[in-house]
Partner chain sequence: MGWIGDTVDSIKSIQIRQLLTQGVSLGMIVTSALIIWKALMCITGSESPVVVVLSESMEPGFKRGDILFLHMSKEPIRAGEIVVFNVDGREIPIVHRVIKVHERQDTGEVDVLTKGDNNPGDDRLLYAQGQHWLQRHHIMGRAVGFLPYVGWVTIIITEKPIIKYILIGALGLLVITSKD
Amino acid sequence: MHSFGYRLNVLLTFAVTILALMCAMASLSDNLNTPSPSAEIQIMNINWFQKQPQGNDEVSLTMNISADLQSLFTWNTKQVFIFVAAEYETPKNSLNQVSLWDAIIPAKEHAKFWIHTSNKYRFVDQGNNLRGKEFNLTLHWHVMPKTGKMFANKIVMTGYSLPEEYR
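Can you show how this chain looks by itself in the form predicted alone?
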């Protein structure tokens, strides 16, 4: 007959195999969710637009950010990291991204929000390329699951521009 240790090994191996199979099925079930988040960002004011002593342009914005990200949450979502980035082109770079604001949404109850805020991080361009520049504001999100692969996406909002003169 088999010893107690051998039987315990078989039982634990079977339990771990079933647990791994359940985790894989849980992770794959998240692929069936088709989220439909929505967001809108309004620039309420350009607080200042100045040239720094080093020659770089710096902008401070006041924004209204409203979003409904509840569809990103499933039973497997631990939290969602979101951030707003200003994206623009310069002669040197085809894509410049500057993070302006971020937050962590811990639960579905907090995923529908409206916030009036200034940019949390400095909007600085290395050079003097921002005068009269058109730019996009992009809401990026990263869904962090309890188990499985993390995924990210974004909503791009166009039609924003900076003034021709410093303020």
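Now show the form predicted together with its partner chain, given that the preceding structure was the form predicted alone.
If you are looking for partners or other molecules, they are not here, because only the chain is given.
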């Protein structure tokens, strides 16, 4: 009843249970946080707009992205993954989401930023529907915790459109 093995067993079980409980509480504490992020994206330039040999439209653009995501960080946050996606509709597809740029914000100090960049990933359509296309730019963020449940949300910015003709 009081052997070494028995005591070790009880100790380990207790330790693991308490650890699991602490992780759960850490994760629950994230729900107390009410984030209020803000972002703004401007398209500075359409660099080029071509139809590829396979028949798909492709655009290269340069954007100005500024955002303040500091309110997303809690003590249980490991990093925040953000990305900007162009979202639009075509006759064949009810929804197209193409990620143009992403970044990892490792700490609260880096969460308020401004960046001037061309699209990191190719903006390619399935087909050639992009001439004159209106699209939304959405800034998505995924909060990755040190332990527990992950949160995600987004800001949708409307009113962007592509040129009528290829360039």
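Numbering follows the first chain given and starts at 1. What you see is a predicted model; the values in this text were computed from it and never measured. Here the rigid core means the biggest group of C-alpha atoms that line up within 1.5 Å when the two forms are laid on top of each other.
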Superposing on the rigid core, is the CA of F14 displaced by 2 Å or more between these two forms? yes
Core-aligned, is the CA shift for C23 between these two forms 2 angstroms or more? yes
